[in-house]
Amino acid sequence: MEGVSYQRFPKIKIREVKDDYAKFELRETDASMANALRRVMIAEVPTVAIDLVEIEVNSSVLNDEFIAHRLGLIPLTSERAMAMRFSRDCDACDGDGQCEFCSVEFHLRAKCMTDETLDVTSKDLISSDHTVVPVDFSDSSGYDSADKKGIIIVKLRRGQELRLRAIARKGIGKDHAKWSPAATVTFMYEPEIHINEDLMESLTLEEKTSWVESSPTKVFDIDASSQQVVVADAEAYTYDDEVLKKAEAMGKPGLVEIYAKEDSFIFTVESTGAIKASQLVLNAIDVLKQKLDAVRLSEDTVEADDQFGELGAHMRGG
């Protein structure tokens, strides 16, 4: 209908935030926007990862390609990735991808001089930029300090040596998984659960217990004092319909009604450590805004072509 606006104003409510984990609610929008945000977080938020490896010496048991692949998958701190240039667009180095504006250089030199096996890890990578270094997991790990050595690249025995130079560049997960900042991003519809109290009162305590236990997850519980069935954790419901099937088997259809709120979503975000989970969400929103602006611009261009015909295309150089 003419004059009707379908504009919506999504709202976000933060539930829990850690460096590598975030949980929040996204409300007053639809599944298309929620899924767009999820996909952007996984595949289109830029990070920095090793993209070129020049191996000088490698006498380890792993071949050059194996080591280069392992280096590429080491997460690097990427707080300044949004401000960096893509190597293909960098005019400072003519797209060579080896200048300070679009890349970071790493060096690794390791040689085993004893009979004890030498672990070569991500902490042995020396960066030319102190803001882009291998992610340190030691603060959040629950292991002993002896195990806080970084990500193992290769193991060396006496006389074996590894020397290399590596170039890290900006990229997105859509091009290669090594650039994805997200370990996992999921969302679920927020469930709305209504218990029919009248039907529930007609059940014995044993029947209530049997019905509550039919749920694979701890969604319902029985109050110890009133012996009433209550919703213990609505978000634990996985839309498996087991409690609905159990109610029908007991001859009590309609014992509970469960709906998915179509405009309310619960997001869980886990970061690889390249950027903080909270920054991952903010960067994803910025990228999504840029993509929507590009769509709006293209629509304006089409309207101009319709209005001015070949003149409009000629003025743009088309």
The other form holds:
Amino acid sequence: MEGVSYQRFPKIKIREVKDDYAKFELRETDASMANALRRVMIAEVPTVAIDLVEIEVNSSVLNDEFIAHRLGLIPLTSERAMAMRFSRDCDACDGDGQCEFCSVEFHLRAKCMTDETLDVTSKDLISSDHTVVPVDFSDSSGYDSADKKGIIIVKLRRGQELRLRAIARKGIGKDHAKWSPAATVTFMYEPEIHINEDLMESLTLEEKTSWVESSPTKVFDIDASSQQVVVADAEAYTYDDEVLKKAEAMGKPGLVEIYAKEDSFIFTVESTGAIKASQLVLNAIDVLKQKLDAVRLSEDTVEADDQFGELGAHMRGG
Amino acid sequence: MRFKEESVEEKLDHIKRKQEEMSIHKHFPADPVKQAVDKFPLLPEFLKVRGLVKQHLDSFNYFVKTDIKKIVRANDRIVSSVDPSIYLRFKDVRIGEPSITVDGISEKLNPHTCRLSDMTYAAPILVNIEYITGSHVQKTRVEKNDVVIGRMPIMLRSCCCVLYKKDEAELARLGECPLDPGGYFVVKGTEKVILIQEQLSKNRIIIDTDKKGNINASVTSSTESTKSKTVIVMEKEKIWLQLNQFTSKIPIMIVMKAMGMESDQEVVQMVGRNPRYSALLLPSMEECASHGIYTQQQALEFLERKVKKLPFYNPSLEKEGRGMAILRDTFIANVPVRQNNFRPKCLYVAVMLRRMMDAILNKDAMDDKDYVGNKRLELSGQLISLLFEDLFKTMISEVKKTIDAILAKPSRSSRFDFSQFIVRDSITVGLERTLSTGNWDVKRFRMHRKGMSQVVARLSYIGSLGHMTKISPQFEKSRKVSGPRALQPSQWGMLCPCDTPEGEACGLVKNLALMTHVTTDEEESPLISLCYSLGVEDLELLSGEELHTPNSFLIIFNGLILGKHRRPQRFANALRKLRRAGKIGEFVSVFVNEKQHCVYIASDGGRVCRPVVIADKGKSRIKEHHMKELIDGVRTFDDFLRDGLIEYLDVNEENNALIALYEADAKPETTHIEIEPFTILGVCAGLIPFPHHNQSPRNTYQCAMGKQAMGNIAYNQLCRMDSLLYLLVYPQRPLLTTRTIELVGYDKLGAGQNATVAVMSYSGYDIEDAIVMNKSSLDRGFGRCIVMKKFSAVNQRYENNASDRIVRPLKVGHDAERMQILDDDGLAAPGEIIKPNDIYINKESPIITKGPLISPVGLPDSAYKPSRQTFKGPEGEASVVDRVALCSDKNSNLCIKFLIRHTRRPEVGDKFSSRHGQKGVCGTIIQQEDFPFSERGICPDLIMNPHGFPSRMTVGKMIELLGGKAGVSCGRFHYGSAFGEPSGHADKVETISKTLVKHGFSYSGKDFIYSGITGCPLQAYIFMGPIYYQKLKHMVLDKMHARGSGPRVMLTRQPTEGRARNGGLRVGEMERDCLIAYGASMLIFERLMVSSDPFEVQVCRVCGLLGYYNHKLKIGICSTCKNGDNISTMKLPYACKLLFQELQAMNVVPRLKLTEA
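Can I get the form predicted together with its partner chain as well, since the one above is the form predicted alone?
Every chain and every other molecule in the complex is listed next, the one we just looked at coming first.
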């Protein structure tokens, strides 16, 4: 054990990047690394979200807590979040979280004056900081871009009014899901599929089609010209073992061999819109580095024992 | 001649049938199973006309429209006994519009204002009267219309209610929820429902065995004037009559003789000439002869001796003697005696005897008391009618008493207005009190029943619906018998087989099924004359001998023997044809009992019945075009009834029908076809998807739990002021629905959320049905609920005219901090955050509340003491004042209600349940990143342990998961109605699996999952998908309790008991036993004395009695020995010291003997 370095140099290959979506391969590393990245993306990449709501007038049908909860879950653009301070260790405002370094103020004023129901949406939230605004979905999604398509907070009928002041703060997903920038972060092991060509050739076309169709996802296909079974999309394979079972049922075990590559992962990252998906990955790597730095720096200090407990002792080889 | 004709007819019929059968067979292969007509659209149509609580509404409407008039007509005169020419006559009665009269101004009421301001939703009872007025000489008849005699609480949505036939928008304007079914009353602001009462049917012969095993025939008679129970019992081979009015049993033959049946032969003929009957009758005849009774006169004299002596009995009143009177009026009172003609009664007794003997000869002829056909359901209308009758009669006698007193006065004032003396309060108060307490104490009818009305359960929408269909049992719950609790086959389609509570009331409390209707009374006389014109031979014209000729059937109408008919089947068919044609009421039932050779016709109220499709020789009368017309809206459910396509069958008539479940199963003998099989379940059981795949008790558990689930209660839920209200913040409609859900509106007022469930083990905090929850899901609002509690305060006015006052809060000083949420008016402001011990009303009450009147304005501040009310909520939690409502109560005191709201997110220990009787508490809450995930990025909301499945066998839950998963992936709500697979109201697992595969899931619903902690794939495929989860009202926050030191009981100085009193946790007998066995003596000592009630006493070593401690001299003194020489100080439980003193008070001297410790 002693002295053996497990250092590897993982590689990333980006397959697809959109504002709120990224797909990339992570190779030459193991599950611990991939999972750490996933976990950090979900829980520890900071964003800004509404955390404090002061309601002045609320004559809507929803109660104050209800509205506050809904406001909290609205994603705010948080490119600046990495640079912001947590309100709890903000020096400028004694930690009460009401200064430019750690907070953003929002105002919402809506009153329905017509007989038509008024939708109060995230578009009605007016920010004091133009860098932190509710995420705009209209352009990215493409449909209904003409309409104002914010997130509905509450609907008002004639005479109802909502007036409030909200303060957004920096936070992480571990504390509350509203601070999580990730809608979906998931990875899968890349499958490796070997078709036993000889055995496959012994099948009739009918058997081949039935075997190909036994997979719930479209992994295999039959080449129209050569009538050979080919792997259409290896990543569509969901490790469901259906084809293996089918092969066995057909009396041809070993028709195909499927392994999961232990050291390569295909990541899918979808962001809530708070930060770009690509930025989310980069931020996650940053956060992960910081965490590791924290461990390494306080390796031999006494407080490391307090801070990390057994982990610290363990790392020092205890 | 006639006979021949029939046989020819029959033959022809037979041939025709044969041909038809053949033709069916011929057709069969050619067109395979002709697509059965989908009759489902009938159901929503049925429920549209019927509503969900039609039974209550119909019953109440019947009372208001018919019954109340009958009651008043029967007692329409108040005649002064002093001057019989002075009288008052009630000509007509009706119920007005719901309104209230305040200070002479009549104001219309609507139910919601009554709920909010603690009023009774009632309407005036208006009568038209005619009376004599004037002085001694000059008398004139006066008529007066619309005189109010009292106020009648009105059932919501009945024909008197303002909500009657209102559409959704109008209902909304009245503050009412359109989905609320009505069927209850609003009494003093609380909603009260009168439970359906189950009873044995009245006026019917029931053959049963008593405790000693003797066979008896009993009739519970009930007419407008009398109620009685007649029992004829066979004991030691002799037959006796048991009647309350007689001191002992009477030989039956004496009774017959007393009724004029002097000849034994005639009795034998009436019972039936079969020698087996005569043999059974012989001992009774001998008994009669042994008393030397041969004539009617002798028999009556014998009865006279047996009559119970009544304390206020006045023999002069009756001419013919009490025996005769009892026989006429009480003995089987349902058989009327006209002009002292006892013959119908004799025949009735003969039939009773015959039925009894049949039962003796053949045990199968015994009646089953649990048979639903022998039961009647008593509904609110009937109960209120009983009550009203009593109160009305009481009022009449009161009025009579007062006017007699006035008229008896020699010098009365010249004007005498009868109508002035009608008292209104007794009826109003009587109705209101009875409805609000639920205690029916009607002395006139010897009725003392408790708990008849209950507060409508408003915990969930389904709970309140279920409450309306609940049937409370006739037996007391403590009886340990299995018979009445068992599922009766005759319950099919009428009473829900699933919905019954667990525990002591199991099987006794029942619920109506979805389509069940409870009948109301129907006019009898036209039906009787119809029967005679259909060829019933009148009883009067028959000899005893003719009564039981073979092939002739007795016609029994509502328990009354009308006569006999020689061709019963034809008679029954004729009646049924008339019913289907709408010539007689649709709820009249005709039942040919082949075994008893009787045709029973019933038109009485309280029978349960349900609609079924009529079939002719196995072919449904409803054809494709009928359904099309229905869907197009040109045909209604009533049209189906009127056109004779559908009819109502009650439990008895079902025995004459052969009902096919589906049209495809119909045989030529089939007479009816079910509308939909899932209607055998009730409202609560109808929520369960795939209940026919579950183990039966699981469905029963869900029926109980569905009523505790939080969700939406009504559309007007936020305008209500219930004392306790649980709401879900984001209620959802179940992904896997049933037809019942759509029919009852559960999809609009759901009580649960669709959670993605992974069936796997995780962390060990999921054993014993605990579930592991995803923290992020909770953050996003899963299971979040609102609890609203009502606190009220009254600004009381006292007898000395002083009253409470609410004052401006203090801005500074000791209590200022606790008064921060108060407005300047001294009341908590809506929207303010309220913490435990905060004051929500700054009230002061006068110190002097009795004595002479004082002016309330001039009182100085010093005359008041603060009586502030502080909020006691969960410690450490912040609630919010939701609303403050002011109203005046009936004593016109200012009444202030505060609604305090608390939003809660789920925490460890909160109870959740799926719709399959699988409840569990939240075992732990885990971060999302630690939760397992699939490569699609799906992360479950909660994890359920797979051990919940094998023993519970809730396969329905698994199918729900599959169906839900298929539903979310293809975007269509899937269905899981009970028994719905053949008719397409439930998706088959096979098709669900196909959908799953089409969307890239495994057909089995299992997913390949990665551990969120390590990132490695899990060893097994995980069964994962959405299941509808309910949050139940049991939450730890309301239950958790611990105490260090705290309040003690005054008497024993031991800690108080119970969470509400911040009590201690008791080391009970068994816990103590454990400690003794373990030998932890010091721990016992600590728990039982040191932490409980230690008390230092002075004990005299000489006399062994307790002394006292003199604080001045600082020594203990024994008051018996009058010195302080031999005093020891020791510790004793205070309860022990108390015991000694109590013993001493009883002259028992406990002496303590001390030894050195």
